[in-house]
Every structure is written in C-alpha cells, then in structure tokens.
Amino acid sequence: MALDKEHLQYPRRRYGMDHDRYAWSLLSRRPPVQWPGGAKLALWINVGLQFFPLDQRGKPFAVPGGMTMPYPDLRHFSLRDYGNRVGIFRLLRALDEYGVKPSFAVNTQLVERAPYLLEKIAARGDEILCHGWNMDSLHYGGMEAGEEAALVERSLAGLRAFSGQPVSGWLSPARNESEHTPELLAANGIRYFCDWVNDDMPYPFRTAAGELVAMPLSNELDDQFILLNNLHSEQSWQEQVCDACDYLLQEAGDDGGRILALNIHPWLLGQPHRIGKLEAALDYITRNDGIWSAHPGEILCAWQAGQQNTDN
C-alpha cells in the first residue's frame, strides 16, 4: 500500500541538514581565510585534562576511555591518574621544545582532585576550555533541563574562579550533548564549542540564547580515537597527523587558510613508549613554512575578522 502524501511533508526538509542551527554551505565555495602573517595553516593542539571517577555511573552510556572492568577497576583508574601525575609533564616539555601553544580542556573536578596541576597550567597563561565537570557527568538527550543547567553553571563557575580566565570555550565530555546544551553554553558566556566535527573550519552556530561558533577540533586525528577505537599503532597516528598536515598545507595554498587541530591526552601520548611519536609529529609539522601555532581563541578572532572583512 502506498504511503499517504502527508508522510512526505516535513516543514524543515531542505538541502543539507533538517534544522536551523547553521547555514549549510560547501567549504570549497566559501571565501578564503587569511591567517596572521600570511600563514597557511593554523596549528591548534588541545590537551585533555580529565578525571574518570572510579565509581562511574555510565549514564546514559559508558563514557569512552572510562572504566571497563567491575568495580573497583583500579588498573584503568590509575592509568588515567598517571596522565595527570606523570604524562602531562612529558607533553608540556615536548610542546615547549617545539614552540607550540596548546590549549587545555579541563574537567572542573580536577580543581579539587589535582590543584597542583591546575595551578601549573593556569600559570603558563595558555587558554583553558571547560571540559564539563568530569568524564562521567555526561550531557544527553532526555536529561532533566534543570539538572543540566546546574551542571553547566557549576562546571564553568569553578573553572573560571580557579583559573582567573574568562573560559569562553567548551568541549563536552565524550563530545555528547542534549538538545539544550548549545543554549546553556551561550547563556553562560561560552563563545565557541568543539563538539560538532562536521567541518574543517569554524562556522556560526545558532541558539535561542545567542550565537556560538563551532570550532573544528578533529575527532579523526584524536589520539584516543586512533589508538583505542581504531586500534592503530602509535606510528600510524604519527603518519596520519603528518599526512593531514601535508594535505592541508597543499589545500591552503589553493583555497585559503586551514586548521590542523589535534586533540591529545597525557594518559595516552604521555607514556614513555609513545611520547617520541608526538615529538616526531611536532618536529615534522613545525619544520614547514607557513605554520601558525595559536590558541583556539586566537584562531576564532582571526577567522571572525576575516568574515567581517568579507561582509564589508
């Protein structure tokens, strides 16, 4: 039996995605972006500073990278703790050696759990993003609106007070959101967020509480995604990062500035058998001409300035 025609009528049906969150467009048809100093490629390296509770609830799903064995899963819990006690300092040395300016996505509960670490990060002056409360405090569809609002406010207030920074960037735990998350972020002073990975460049994102910008923090080049999800080797991670650098530099030469965004974790790349691959990747990237190492807020400002010039 044929469907009634009413089943095919949908008021939001359109070219692209069926929502009003952003204006759908092809990257290849947008005006070229110019980075400061004529750079071709903006290098953004984000370091995830995370806390995985030992007694995680896993609501509504088990968070990626979290505990996997019956409670108490001390093996995995202590490995995550290793990153915040040992691995992070190897990452900092490597980033500083190659003159790379990182940002840090921080679970606010680390203010209580590892104040020594947050004090060191805040003293560096690098940009800090809020990574939610902890890795088991997920934002998800069906979450009670008041509960999520309180979680966002608590996370941002604690991190802002401790760091002394305005904290205008956000990365949700597990990159997961509810239908209300963007509005809550905009209402609480967030300028950009990194959960959506459907583009290589920033784009305006509409909310009922004001506009956000979606920043392209790659999931495909995330060390956790490559090493734990795809089960690729450390050498493969390095090769994929370098391949992405080569391609984006070539594309930028034809179509305007691009962004190489890497999300890394000290409990993974901070291991002694992996840190050399990060160092090799940084060495390869920074030897290229036309690389601009920048914090995400700096990239956002440069991109917005270019959009204003284009509009004028």
Partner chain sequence: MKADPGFYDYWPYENRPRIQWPGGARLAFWVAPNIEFYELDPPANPFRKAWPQPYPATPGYSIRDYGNRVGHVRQMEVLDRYGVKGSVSLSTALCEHHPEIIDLCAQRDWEFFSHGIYNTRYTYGMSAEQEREMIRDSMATILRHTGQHCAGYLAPALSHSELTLDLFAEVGTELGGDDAGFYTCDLFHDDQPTPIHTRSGKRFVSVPYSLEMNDTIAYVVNKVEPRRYGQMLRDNFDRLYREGADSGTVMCIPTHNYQVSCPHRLRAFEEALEYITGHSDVWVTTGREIARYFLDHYYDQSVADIAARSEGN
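In place of the form predicted alone, output the structure of the form predicted together with its partner chain.
Lone chain follows.
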C-alpha cells in the first residue's frame, strides 16, 4: 500500500499563503487603525433577512438552518418565515432603542415575497448588502460558471432596483463560494464581501476582476452558530458577546481600532424568549465609551482612508 507520489509533494510550500487571494499578514504587526472621533470599537450589527424555500434542492448540501424533514417540512419553513413576519419587528425596536444602526443582508427573493418589510428596511436608510438569491441558491465549487454569473447578476440587480442603493456588500448564503465567486462579485460592482472568517479586521482580497475587501463578520459569534449549531443557551450568547466586547475594547486600547461584528437573525433572536438577551447585550455594549455604531460601508471607508495614509 502506498499513496500516489503527489501526497509527498508540496508545490505551494513557500513563504505566505498556499494561494494568491491575499497577502499573509499578522494582525498584531499592522499599523493601528483609527476610527472617526477616536472611537475604539466599531459596532457592526448585521441582520440576515432570509428566505428558505420549502422545495429545498440542497445542492451541493442542505443549507444550515434549512429544511431537514421529508417534504413538506412545514415546521422549519414556517419558523424561518416567523423571522420576517414577527421577529424582525422586535429586532428593529431593540436596535432603535439603543441607537444602534444595523445593516441588512437580504436574500433578493424577499423583494417579491415581502415587499412591505423591504420597503420598511429601505426607508430606514440603513445599508443593505446582498445575501444572494435565497438560502437554497448556494454558490459552490464545480458550479457551472454561467449559472453562477446569472445568479449574481440577478441577485444584485433586483436588490439595487428595489432599494435604490448601490449595494456594494455581499454575504454568500452559508458563506459558501465557488472558485469564481470573488471575480463575479468584483465584476458586478461589489466592493466588499463577508464570507472569509480569517481576520478581525478588513484586508484586501485579490480577484482577476479587481480588488475586493474581505470584511470580518464573525461566524463564531453568529447567533445561528452559537444557538443552533452549538446549542448554547441564550444567556451564554449574551455572555460571549459581552466578553468579546470587553476583549476587543482592551485590544483596541493597545493596538488600534477594532470591530465587534455581530451577525444576527430575526428567526432566532427575534423569539420572545431571546430578544431580552439581545437587548441586554446592546445595553452592555453601548454603555462603554468609544463605541462607534456604524454601517459596514462606513467602517470600510474609514479603514481604507487609513490604509492610504500608511501605504506611503
């Protein structure tokens, strides 16, 4: 028994990464980032507005949070819909109460399914990111390139037309990508995307169609990851968020501006027994000095302004 000889060959064993997408860099060695007004911690709360189709294809895998039962899986279909009907209004009230301005990552199919909600969202003036077409329209390796190009174009066009916003941010469903996704995003006017979870700060990401910025939207602090994947308690979600806030504030004091990025979902935190934990976390965070509640596009601009200064 033996493996093919390629298993003991290492063609990308070299300085830096084993691919050309971005430069290797230690966070601790980068120049300190300054936020507007001398803030220490940018607070970015991203609300996912999602549609999980009942007739899930699950290609190439069943999306986490999607249907798990034989068709028709009414329990999961309707419980996800709960977020867009009920939970989101609790979330908005809580965010507004604490003066926190969120961004919304929207599945474009919601434009036709829930126009009332999307009009409310668009009227708020908060930043809207594209979250793909729906949660069962995954971008994945091996996907036919033309099919993915059409999916990206359709998703962006629908959201831009409805919202009147340029929509320059992207979050892939399940954060999954094909080998072409970054190129397609750059070619379609996207400036930043949030799929890669390898940093706590933005960094430049190369594509053949121009540069993107990878924005850090923690998956480890995502409510779906903590509550649904890890089955942690609501209380623990709150503790983890508050501990992260403390740690990042302290690191920001030493090393320059940081970002506390929370990805949340109305079908989870919008439940009556969970909303209080979101409120408690927001209360805790916003009591600190040096918190800058910001849209991701604003965080990106502030970060990029600093990069231009330090590149010279």
